[in-house]
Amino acid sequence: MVTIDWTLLSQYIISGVVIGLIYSLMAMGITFIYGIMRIINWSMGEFYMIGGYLQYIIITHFLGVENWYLGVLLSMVGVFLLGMVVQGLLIKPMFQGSVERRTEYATIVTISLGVLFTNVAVIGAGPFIYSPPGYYHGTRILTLPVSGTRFVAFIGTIVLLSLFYLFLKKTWWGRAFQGAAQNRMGIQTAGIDVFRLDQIAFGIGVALAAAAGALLAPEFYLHPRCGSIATMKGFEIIVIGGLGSIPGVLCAGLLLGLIESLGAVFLNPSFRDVYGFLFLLAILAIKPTGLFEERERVA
């Protein structure tokens, strides 16, 4: 008969939720770009990566580690007003004559612009690791001892998700938003800009990614290519719970930590991120379109 350490699998369960939930952040950036323009930002990881040096520099050269969520909020402001120039340069461009996506140029920028960041970063910064001291010291989530950098990222995770849930709902810009994911040319004919909200909507997206970087600083060492596990989580995580549903994203993350996190305690720990990828072809076969099931969007 096997015997269950209940304080461990609490641990386990904890643990899960806690990564699952700083997953969610970044997801909810490609969502959130993808549900208002419709194109999907393949350079994620990158502006996850830029919010990560943004957050060293300023910590470590200007205003010290006990100032980290300065440094939090300065690099946010910083990715945001770089998606914003991003966007209006280079995939405005693609809806002119026309509010409606253009997938395949899309792609292709968001792409090369992600192989330009990673290299801009090499020769910024060199193929070395970089890590800003830790954010605070290791504390206890209920059963689970946890380290400081990792505890402040998920307290910093629901403080920024509850802030965009609320900016969704009680704002006018979150209601143009909300209208624009539903119709496009409907809000245009209201007279609203759909351009002018496509550049603030990628410009949040990205610096939701940014945050992520900037909260796992210390915790996930900062190099070039530190982005790429982000953005494999956060595309399995959007697939998972349905293209352009936020409240997929929180469920899908939180699902998908806790997979990796059981996974690794009752299978083997070498395997965790095949456990989400077993997870992420068990959900398509089931529903393909993930769990939560987009309304169809009248153009």
Second form
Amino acid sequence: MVTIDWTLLSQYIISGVVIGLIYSLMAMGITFIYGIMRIINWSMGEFYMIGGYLQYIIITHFLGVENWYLGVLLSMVGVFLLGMVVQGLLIKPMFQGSVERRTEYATIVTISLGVLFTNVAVIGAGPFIYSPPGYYHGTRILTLPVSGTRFVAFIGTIVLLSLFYLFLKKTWWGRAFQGAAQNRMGIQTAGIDVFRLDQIAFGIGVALAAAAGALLAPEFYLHPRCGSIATMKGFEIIVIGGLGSIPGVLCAGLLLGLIESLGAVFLNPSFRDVYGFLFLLAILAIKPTGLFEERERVA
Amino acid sequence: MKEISYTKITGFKWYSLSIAALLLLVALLPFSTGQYYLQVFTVAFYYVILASSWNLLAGYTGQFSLAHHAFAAIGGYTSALLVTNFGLPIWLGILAAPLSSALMGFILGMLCLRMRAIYLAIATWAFAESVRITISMTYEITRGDLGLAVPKIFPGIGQGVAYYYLFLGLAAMTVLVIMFIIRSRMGYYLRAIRNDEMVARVMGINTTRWKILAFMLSSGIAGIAGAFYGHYNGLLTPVMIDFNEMAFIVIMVVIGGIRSIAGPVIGAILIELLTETFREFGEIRMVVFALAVIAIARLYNEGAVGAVRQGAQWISRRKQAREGVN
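Structure of the form predicted in complex with the partner chain, given the form predicted on its own:
Expanding to the full complex; the earlier chain stays at the top.
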């Protein structure tokens, strides 16, 4: 008879919840962009990376580590603006009739954009690994001792996701975004400039990725390809939760974190990053539309 | 159908003559270049196989697999492990490679291809990363990041010419097979699916089945390429599944010209040559390629092949106009 150490088990569960929620930040960005524009931004991991680098530059050269929260905000703003520019130059023309195959175009363009950013980062900062100083001293969440950075990232994620939720539900802009996700044609007839909306949505989406990058920079370190694992988790989460569904992201993020954490303990910690993919396959086999299916209205 | 009719416009004779001349040039090349460029071309032919087979899936069928490099690696590791661990002859290992890649493709396809195209792209993206991690972590079997030493097809040094012709033959065969598929009934089904899946289904095409078949075929071809590459290179590492490799394939196909037979061939050889020639420029090469791809996708969808085709059409139209005046 195997005795279960309940403290230990609770630690694994809390650790899974923490990491799962942090992954959701990335997934929220991907799913928000998908919900509005029906495209997947494959360069999400590069925006995550840019967010991390910006944060590193800001806190080591200008503001100091104690002002890390300002750094996170500033890197979000920076990446938001970059995203607006990128969207205006590359994604917007897609909706203005000059592009025939939208999915193909968006896939090719955002993949190339990722290559571009990665290599610019290698040229600019070298293939080195940067590690910003931790944001906070080690502490504990209930029974689980955590590093200060992970604690900060956890709290930061909760704050950002709550703000994002309030923004979507309570503000005029948020309602416009919900409308755009349901029916692009419909909100155009209501007099909303949907192109403007797209641009802002893209900016917000990549800013969420940048926030994840900035918050996790001391934990996972910075290098030009540091966004790839987070992006993989993000993609897995959005399929598990159901493409375009916001409650789906939260639910799937937490589930993914739990499965990884428990899989690492009970099966094999080396394959931690593979369990999510197996879970994704299982979901595709059982309920291919994901946990929360978002119905799309075709105009 | 645009793809069929253009041979009539540019003239089949002119077209086949120039291809024959090009083939002769390629066949005689080993006698005029050194070992280094021989190797560059050998690798370029490997990429021709990958780019062409990816184009069959992404270009003609409209299904974006982002794990094409991973399927090549699966083929490579399958063959290498069978040969080194079970003492199989190399040709048997190479035969097994496409089977394992296609089987993986079948499983993934069964799960994703019932859905919209975006599901396949996301699932294959996650699949490629998972394969990379799995290969790195099962180092007792695959030797992980240290790399797996693979027996070579032609043992000994100075076999550059032999490998050159081997990969040239493979690439030519792949292109012919894909050309055959595109011109067959299946090719029409695949293009119908790309153009409008709903309409294709209404016309009575079992779209899911054809999509899975196309995915298996393209993954299987990648598996063969990977197996040969492993036995040529003598070393397999998980770096083969870095996303950069996939991006490389996309860059080759788009710059050459997506949805054409010659496009991926030209793109692969061109990009590989440029990459090797401008080696000292490092990452700047990739930046330039990425910008070129964005510009092509944004401004002009048909790549190098499309440009040549339009040029040829323009010249023949001019000629016709002049003859008309005279």
